[in-house]
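One chain comes next, on its own, written out as structure tokens in the form predicted alone.
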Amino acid sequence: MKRDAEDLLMPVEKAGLLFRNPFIIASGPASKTVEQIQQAEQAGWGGLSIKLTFDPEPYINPAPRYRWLAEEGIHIFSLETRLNLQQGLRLVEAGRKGTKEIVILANITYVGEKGLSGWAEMAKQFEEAGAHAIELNFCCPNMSFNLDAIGETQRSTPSTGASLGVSEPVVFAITKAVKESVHLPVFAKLTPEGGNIGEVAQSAIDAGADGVCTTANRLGVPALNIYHPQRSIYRLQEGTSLGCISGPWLKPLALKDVLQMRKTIGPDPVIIGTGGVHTFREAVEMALVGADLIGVCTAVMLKGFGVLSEMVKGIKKYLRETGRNSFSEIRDGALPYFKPVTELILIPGQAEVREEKCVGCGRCVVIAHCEALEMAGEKAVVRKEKCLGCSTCVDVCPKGAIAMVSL
């Protein structure tokens, strides 16, 4: 670190690895060159997971096409470049030689005919190249899983990423084979696409994984031109396809993934929470539902490596404000408050209009499910016997003229 070195230090030790702070650049376009690894270290990042590496050669490997839809908070891509085995190994070797403190994870997937032994051999090669840890990719949604999702059931391409990650037995078998082949920490990067991420995480832990990771991508339909649906939203591309979607919009789903995994696997295994983290607040939320480390990808792509500084400063300020001494003390802080809906307690109450603030715009009275609000002259009023206590009126009022009061 060249600047503000002490300001960016917030040491976290997990799975036998010492991270300068809990922030990791997640596997993606910002972690595919030696220069990027060096920039990440100079900017102070605790760790970096290299770009997804395939063995044999990736069968889908075109130049990338991205879109950042700022209004929706959506980053989406249809096409992307991956690394082959030799490129990945050289990247890790050179990355280790060119850095001193950043923790380097090798994000890998094997697609050859050797099966489990192929995964094991690939992991061993990355251990010999100097990787600090192995990250098994069971999450990439825009290759074989893309074809699965659009009904290409007769595809001849090998199963990769999310196509593997929806299966507990497959994740168990691959993780076990890799863990037995190396002496490094092994993480399983999992997909929520199967709806069973907690159970899959447990299968990875049962197989010996030191930790599990969530993913920053969901497979989805890009924005469509409703008048010309044949036109792609991507520049310099004809045709459209399902795309990998990330960005701030993903945060609630990513938090759910972390929460489900922590509830299932218990307190001991490491969780890297990734998805929708753009500020320190999202990082705190990730920790509150069970994350030990925080993966960041889209924010780095859009704002550069220096985005880390504000996140770490924000975390440190938060720790001072809440009387905590370390990032690890945040973890699981919200878990005791998550309950089944059958155990939730409703507080009797109703809406109340503050007449001095009401401008009579009428936005509250058109709420379709509400029969409690109506106009009385130029002001909104509440028929208390009709109020359900839902509080939608509070959210739609542009002047803050409505509040919920308990009875």
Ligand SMILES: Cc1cc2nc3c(=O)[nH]c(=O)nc-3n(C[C@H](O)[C@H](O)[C@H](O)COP(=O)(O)O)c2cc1C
Contents of the next structure:
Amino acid sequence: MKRDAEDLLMPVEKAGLLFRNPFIIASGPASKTVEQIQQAEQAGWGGLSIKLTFDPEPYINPAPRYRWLAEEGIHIFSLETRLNLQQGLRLVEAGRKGTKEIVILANITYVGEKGLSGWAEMAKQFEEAGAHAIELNFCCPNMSFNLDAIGETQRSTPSTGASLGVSEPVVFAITKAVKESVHLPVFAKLTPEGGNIGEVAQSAIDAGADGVCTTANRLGVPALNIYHPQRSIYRLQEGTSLGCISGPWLKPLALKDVLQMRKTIGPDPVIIGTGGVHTFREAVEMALVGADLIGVCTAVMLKGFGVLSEMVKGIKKYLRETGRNSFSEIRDGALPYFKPVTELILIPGQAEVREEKCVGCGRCVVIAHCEALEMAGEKAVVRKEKCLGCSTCVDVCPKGAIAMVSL
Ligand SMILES: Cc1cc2nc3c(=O)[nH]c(=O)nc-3n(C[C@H](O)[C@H](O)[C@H](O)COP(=O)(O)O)c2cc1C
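Next block, the form predicted together with the ligand, ref. the form predicted alone:
Okay, now the whole complex, with that chain kicking things off.
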């Protein structure tokens, strides 16, 4: 084995599958072709979930148009290409033949007339094609869910992705039908759009799923041109729709989803934590709130398959620094500290201005909810009896001239 590949080894065994490291290329544009699967294998990724395969043929399937809004940390799109059944099956078959170690998940949606047995048959076909695991797509917000959200109440097209994932009984029924039809591990990739992703995750586990995954994109409004709202922010695209958002912006929400799922489903089922992972830090955060494996999509789209190397190196360094021996030991490390808001402990204290650092800019005295800060000549001062202890002034001060002190 080449030295580089050895450096990327951090084996994790989950749901009976051996991953070279906990990093998986999440389903998306970087997992559509055999060449990409081979590149992912060469770059050392532990796993890869193929681009959504849709059976029968996707009813919305245009060429892709994406925007990466670097300043906002937002990746957004509405137009995207999916695979049909034959493309998906061929991809898995060829992907397996062309690789040795990468774990291949088949990300699937069935929308035909056979209902549950259609899902079961589709999963079976992917098992025969060589998939290591099935990932049920209960998360895509960009097809029927988009149409519902934008007010197409009379739609005649079938429910897909997030429209299924909002319903516990639907997730339960489909997961059960698929799990009973294959011998492979089955993961349910869920959406938080239904409200309580923990409960939906529990219904997938009750139905026999080996694990759950979150978060896919969240549906939002792309940045608007305020003078010309008719103009699309996309290049080579006319018109605007609700858009699928991913990237760094998504991370706090994705962490919440993972935490909520882990708290609800308990320690045993596998969680693939996805959403906003760009460096090893977010991967560690994901593990700290309960993730076993880490999905990455946008960072791979933008920076290529090689992003893995820095992530694994970062994790290895973190393990050394914190005296841990394996990635699994990070898991749940932050969970005990998450308490109901009613149990948080308030430490009495107040703001103090470090006079020598204050330049008298006045940013702290305009804070609308605060009556404690005022100017005395060129310097800000705190009227201690009025200080709520909120600490907004510390954050808005550009000179680090304010500190909170406990009483
Ligand atoms: C362009 C694009 C296409 C995607 N296609 C799929 C898909 O086919 N199936 C799926 O489950 N998730 C899909 N996703 C969601 C990603 O797998 C991932 O869950 C999401 O982007 C959040 O992770 P990230 O912030 O690392 O991108 C797609 C994401 C993007 C950006």
